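What follows is one chain in structure tokens, specifically the form predicted alone.
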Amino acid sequence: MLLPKFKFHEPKTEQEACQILTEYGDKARPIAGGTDLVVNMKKKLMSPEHVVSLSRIASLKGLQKENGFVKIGACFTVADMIEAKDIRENVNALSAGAAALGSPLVRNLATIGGNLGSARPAADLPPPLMAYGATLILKSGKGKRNIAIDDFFKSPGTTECRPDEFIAEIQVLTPPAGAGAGYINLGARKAQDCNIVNVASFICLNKSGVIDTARVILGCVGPVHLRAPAAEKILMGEKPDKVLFRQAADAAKTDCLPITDFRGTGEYKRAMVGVLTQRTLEIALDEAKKNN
């Protein structure tokens, strides 16, 4: 399939990118690795008149641990995320999400910003980032603004990012002692296939071993990635064990809105939400005990 005609821009600074996006507004789309946008353009699902590549902007490719945060530039590749020590040692569930994304070829091109900006309900990186309570830094010619990742996704393919904005950075607060997280995805194949269900869980234990904080994120079972409030409510203020996790997993099944499609029935997806919720909570608990 041929790409539609468009004008290609390669700004070298964030300021230049802002100027181009301000000038062309909703006629332009930013691109990083292109693993989502190019496919959608070939399918004629998108046809921007201007494509603005962010891949030459050095400031968008960095990774640093600073002031208690892991800060990841939007053009940091998924392959580099897997190898990054600061991610693996501080937010390991995000590393697991990166390792689960696509094939090696895709991971070498795909970026964290692109995976978020595509707003696919089956994407691998939003659940762990939501589990950690990440914040996105959006930039435009008007300046920058911070938005909690929980508020970023509006509907499939749609985010809070305005036409003149781009994702510049993702900030994740380094989890405290006693915290742990887990991520698992379920797909028909190991790579190059859309997820059927994916789940991320985060818990933080206090000094008495009681769960002070709990977040459970469900993917592929709603128009956007969903928090599981019923599951989180069961977990809060309790000491973790298999019985508690089983109860939370059953509750998570009531928090989702799966549909039947060619990947599976709604009933099957709901059942897998329960299975993956319990397993990710067990992973989170193992990590929390090691970090306590």
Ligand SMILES: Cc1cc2nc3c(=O)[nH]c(=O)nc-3n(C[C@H](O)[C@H](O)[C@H](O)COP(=O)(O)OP(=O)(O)OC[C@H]3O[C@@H](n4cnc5c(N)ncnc54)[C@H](O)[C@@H]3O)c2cc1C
Given for the second form:
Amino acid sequence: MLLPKFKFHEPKTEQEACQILTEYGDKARPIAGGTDLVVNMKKKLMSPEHVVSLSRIASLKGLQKENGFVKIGACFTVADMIEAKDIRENVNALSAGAAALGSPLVRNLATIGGNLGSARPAADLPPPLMAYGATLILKSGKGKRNIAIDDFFKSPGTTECRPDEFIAEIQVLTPPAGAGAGYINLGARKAQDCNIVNVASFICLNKSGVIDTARVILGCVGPVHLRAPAAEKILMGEKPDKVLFRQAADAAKTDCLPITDFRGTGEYKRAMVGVLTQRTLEIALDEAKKNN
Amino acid sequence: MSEYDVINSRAARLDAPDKVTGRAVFVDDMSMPGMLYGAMLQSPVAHAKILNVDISEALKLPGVKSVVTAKEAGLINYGVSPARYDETLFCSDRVRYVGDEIAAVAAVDLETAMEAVSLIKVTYEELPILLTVEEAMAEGAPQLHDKYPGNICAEVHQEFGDVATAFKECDIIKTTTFTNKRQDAAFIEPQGVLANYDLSGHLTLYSSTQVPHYVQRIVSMVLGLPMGKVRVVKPYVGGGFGIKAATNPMELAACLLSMKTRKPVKMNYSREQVFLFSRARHQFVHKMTTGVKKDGTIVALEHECYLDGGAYSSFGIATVYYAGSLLGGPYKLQNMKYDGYRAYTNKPACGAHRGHGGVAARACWEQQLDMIAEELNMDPLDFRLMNMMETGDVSCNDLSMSSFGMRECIEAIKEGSDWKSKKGKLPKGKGIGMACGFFVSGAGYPIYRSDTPHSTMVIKLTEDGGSAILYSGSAEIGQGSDTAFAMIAAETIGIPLENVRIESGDTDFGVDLGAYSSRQTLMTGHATKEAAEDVKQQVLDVLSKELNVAVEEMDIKQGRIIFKNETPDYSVLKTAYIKEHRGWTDQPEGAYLTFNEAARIAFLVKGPIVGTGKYSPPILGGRFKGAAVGTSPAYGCSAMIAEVSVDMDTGHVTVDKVTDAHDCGKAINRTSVEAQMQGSISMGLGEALFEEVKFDDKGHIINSDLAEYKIPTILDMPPVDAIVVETNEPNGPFGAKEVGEGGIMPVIPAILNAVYDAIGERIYELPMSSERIYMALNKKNKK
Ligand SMILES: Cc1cc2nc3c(=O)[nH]c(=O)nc-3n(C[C@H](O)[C@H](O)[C@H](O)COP(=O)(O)OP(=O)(O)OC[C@H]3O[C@@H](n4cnc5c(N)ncnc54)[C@H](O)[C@@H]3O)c2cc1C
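Now that you have shown the form predicted alone, what about the form predicted together with this ligand?
Next comes the full complex, this chain leading.
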């Protein structure tokens, strides 16, 4: 398969990137690692006339812990995410998501911004980021805006990001004491797999050991990653234990809309939503107890 | 300490430095001045009449040099077995699967060639499609080939002994049905070619193939060229596993385009085209009934098998025979009945794939034997040992086990895995299982009926006497055959391995049937040994005359001439050599006569020292119809134990450890033997757990890439204890026989039996995906 023809742009600054994206609008597409876009272009699913690389823009590659936030540049690579102490120590479920993505070769190129920009319902980074309640900073010639990650994905392959905009940064609030999160992905093999189901859970315990925040995110079982409201409702205001988690897991199964496809039946995916919800909650609880 | 100087060691592979540094030349690395690029038009529909092919727009595109269709190519039938030549280079009136070839284009670059392909207009009249064996064999089904009514490509009916009577003596009769899924071999290098028809009318085809000789024959036949004008050269090849063991349409199309344009033409399959060409493992449905006596004696096997063949025969006739014949062993079985059917369907053709024909059958039977052992309350290992054939035994279908280290294999894995303390004692979710297998060490007959030697070898000594060069048509495809032959030659002549070089994979060097049916180590190995003995004899003959010493009193070892009795005065020869090599830095030192000196003198006396060897198998057993498929000069055998963990909530299977033993006769290169065992395990594990080529209801493959067709990654591979069991195979060179394919035989059933041990449920359908295991557990819980 050959790539379709396109013009390649390599802006060195965010401002330059904004200009190019404004000029070409929906004829342009940003590229970061290219591990998703190039595949789609070769399959002729996308053929942007202008491909705008964000990889030369130094300000998009940073990682800082600042004002209670972990701030990750959109072009930070997935391989670097696994290594980053600030991510591992503060938002470990995101490290787990990064470690589950592709293979070492893919991770060396793949970026966090590209993972969100691709908007694949099976992607590995959205569930932990949604579990932590991350915020995305979008930039364009018109300025910048913040958007909650829950509002970002619209359908497979489409997001809130306008054609003239790009994701500049991902901000994750450092979880407070008593919080913990877990992420698990289920695939056929141990690496380089498209997930069958993936789930992330986040809970925060108050001083008396009661869950006062709960977020459960389900991947591969809807057009976008889903929050599991029924499961979250069961968890809120309760003391965590195995029985509660089982009830939440059963509720999560009703929170999703899995389809039958060549990767698995809807029935199996729904059942796995239950198993993974239970298991990620257990990981979250272990971590929450440690962080108290 | 080995009694050998070169073989039976862990000598480093000759191709390793080139491969690890990226210097090895594969066909896609090659280019030639003025080279054109080719592309092919393949059918987008699974079954249709071709009403019209219009190439006029394609021809008008600037940069297009030639467009060929059935009109230009003609309609000469070809295929694998002459009994079933059911393909033509291009379809003329009908397409039978998504991917069937209709036309090819040569242009100045690939973009232009592909654009031209998109400009060819084909008018189709779509026909009903057949995607399963049931549909194909149903009454009134549309016929895919006029010559093969009922869509039956081949059927086999054999009975050895008397099964019906034998069943009457049995205490346990067990029937099971089992199915695997269509596979892709997923070799790392997609097929590619570079064809060059030169201005004097000679055609050279560089191709990623396992079988230069067969490709040469088919190219000559289809394109109407004398064989002497066709040369096929195999550069380094990145794996084949059977799929590259026959001619593909791209090879023929590139040659035709080069003949038309008088320019070199390069073509490649994309990964999607690798899947479309297919020719990999069939989907088999096996129904087996085994009868056993109370004491555990296996008495009879009744076996029915259906193969989903795809649109053409490819290797299919051999496949349907192998699926039956390879159950003749390794157990002493007197009564065996087999009915096999291969059906045509509107899918890519299936063919030969590592463990040809026998893998799914072995999985089905070894699982069933495990079930029987359980019913008999016998350790499955002891049950197998008690029924095992031994060296010298001949199976009911005339397979002769001239060496058979199966008992040693079973003992080795039993010990190595600590079976006794694990079998039946593991917690829920953990399991251990074993299985056995055996395989031919080279097909006893070529694909076409012929008395042609299966292998020839030419060894030439360099004029300076320093090196031996092997010239062979054999195919190094990554398995290490070049190194094995160089080692055999070095051992036989008596010189160090570093003084041997091999040029192989070129039809100009001789006949070799190539890399399939696990034949080269035994067959090409024999030819190599014979050629090396010839060379050695010639050198010693000259020495004998020059020194007046009988040949029998001399030998060559480690590059030196050995005088068994009195050492003669050879100073004249040394002086002659020094004179010849005046000013050179390679003057031999030490108080002995070197092979270099002796070979140089031999050249001065005789001219070129060229030794030749050939191999034809001995007359093999079996006079019944189909006996040619399964008979071999020797059989390798193996036994394996798998240990698994099953996640009881998700159904996910992890293979934790494998203990594997294989009897390869004498190991020529121990590292290569272990590597074949490891590779077999990886391939079998993928087929057991993940792999399946999937189609939509229009016959399109929906996972024709290595993201969605899931072969194991290195993280899915368990630690493997690969135990090499050595016997002395009388029909093998230095006692050597196969390991390449036999290694895969026990893998799937060992995992099946281990999963059963872990979950208490039998799985009768591959792959054992998490979902399939989960559903089985669910059904069990509901019971
Ligand atoms: C073999 C293989 C295995 C894979 N395995 C996994 C896996 O296990 N899990 C998983 O989640 N993914 C997987 N992927 C998909 C892909 O690697 C990831 O989604 C990766 O994170 C994409 O990042 P990238 O930088 O390469 O994105 P790109 O390909 O550069 O871009 C992806 C999309 O996002 C857009 N984009 C990129 N950057 C931005 C930005 N800053 N702002 C706005 N839009 C942007 C692009 O326009 C494009 O549409 C795999 C891919 C391959 C090839």
